[in-house]
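The data below hold one chain only, encoded as structure tokens and taken in the form predicted alone.
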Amino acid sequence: MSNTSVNPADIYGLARHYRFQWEEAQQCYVLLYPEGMVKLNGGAGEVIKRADGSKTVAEVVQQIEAAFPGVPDLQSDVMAMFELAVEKSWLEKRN
């Protein structure tokens, strides 16, 4: 279990040593870093793409809910993705 706690009012951005991009060959979003690459599933890519260092976690949740209407438990999925991304140091807290 993670000891990381993501708050809806927190603001996160991509960690300095990662680069986020669409990888055409993989047909998915990836995080590039000096030692390699992390392939992100569709949901993870949508969260990381929106975590730009200016939006709160709650704003990211709202954007994803608007982009994917009718998906059940979307807020908890987005929060879980933030928790994972922070735990793995893909995202850094900005506020």
Contents of the next structure:
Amino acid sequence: MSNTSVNPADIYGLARHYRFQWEEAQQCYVLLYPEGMVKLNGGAGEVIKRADGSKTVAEVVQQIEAAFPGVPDLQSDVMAMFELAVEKSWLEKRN
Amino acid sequence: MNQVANNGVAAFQTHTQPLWLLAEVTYRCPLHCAFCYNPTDYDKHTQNELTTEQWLQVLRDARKMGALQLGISGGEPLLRDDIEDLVAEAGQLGYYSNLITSGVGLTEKRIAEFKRGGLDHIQLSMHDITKEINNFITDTNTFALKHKVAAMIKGHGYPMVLNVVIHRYNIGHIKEILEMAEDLGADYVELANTQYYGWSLVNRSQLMPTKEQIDHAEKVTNEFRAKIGKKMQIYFVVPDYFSDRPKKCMNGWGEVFMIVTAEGTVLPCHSARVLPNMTFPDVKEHGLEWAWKDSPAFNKYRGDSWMKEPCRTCPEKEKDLGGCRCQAFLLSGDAESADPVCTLSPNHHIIEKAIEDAKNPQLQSQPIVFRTDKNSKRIIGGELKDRVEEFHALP
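Moving from the form predicted alone, what structure would you give for the form predicted together with its partner chain?
To see the whole picture, the full complex is given below, headed by that same chain.
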């Protein structure tokens, strides 16, 4: 599906014109953009929340591993989430 | 992940909470577009618009219920002088807000105020690359103005969202329209093939392109998309009449979409007022919460228990929910029947005939009935019968 390749040293931030926010009524994070919105599941929300244009992908992985100790295969899940978010143009590369 | 969008993107939704609020704040409009989806009897609803305070209450109540995406539309919303107030309130409440405009009435002063208030984007309607067709189809002299407004939107750092309604007169210019959008720095372009409701249904034979033209337009769009990549998002919304399966209209009746009209009627879709034996709630009397959750109108077509054959036992019923109730009623006279655009509908011949009619030079050459107050009054008064008699309600 995707030719995007995300590297641990890459820095990603939210794409221009996108808004990311917690929605109390939906109990989830959402992405809002012209003509559309995406309700994010828990894992996706955790990744997008940290992709703030200041941390590398490797640092995001570390933070999530620290936040969810004992959960197996987090690194590959986070990488897959980055791939999807880049493919969907939710995130854009900043470095 | 649930993806919810109004542009043909797949949607999965299991519980009902309004996510989109469309505020049709006025039906007054300086343009007279032949394809306008507003009701042909809109002239009845131009004198009793909600007040600023009533709109602010609508915004607050809908947000409490979970609404996130706000469209401020019309008519031309900028004909009201309180859009700045609505925008500021929407910003405070955390909406992702969108002003849907023809551009007429947008000034440097107003756009700066919208920016300050937190308006997220502005969707500008464009019509063609030529002045002639722009001015013809809108029955106004607005071509130059639209380019000026596009530059103003860009200049204020807004995403440039262009909406181009596609019909017989501009479908041959898709490539040029997309090139124009690129030149204007558009981030999103919606090529919205005319759907036949409201004024566009009255003008169907005059506006409808051929299947070959649609296919070609889609091919040109795909080529352009491949060339331009992610720089510009292009939506090509395939028109119902030319697809063999019905759309999941509004992502389902009363599932995610809520419209409040200029005078305060709460609707699950733009044209629901054509449906018979329905009383739609008035926000002034009942409030939004009751309208959405409890009103008989919003519950009538939720889920699939209302369905008849062939929908009831159709393996695709959850995918499309039998299509559009308004289209079913307008064309067949039975709001609970399958949308006639479905090839499994016993009324599908009506769609085939409409497509044939659109090739009939005699029908094609009938004059367009432009969206004007005068024509609206004529239609309300029972004139122009030959243009509406085949439909089961005034479009």
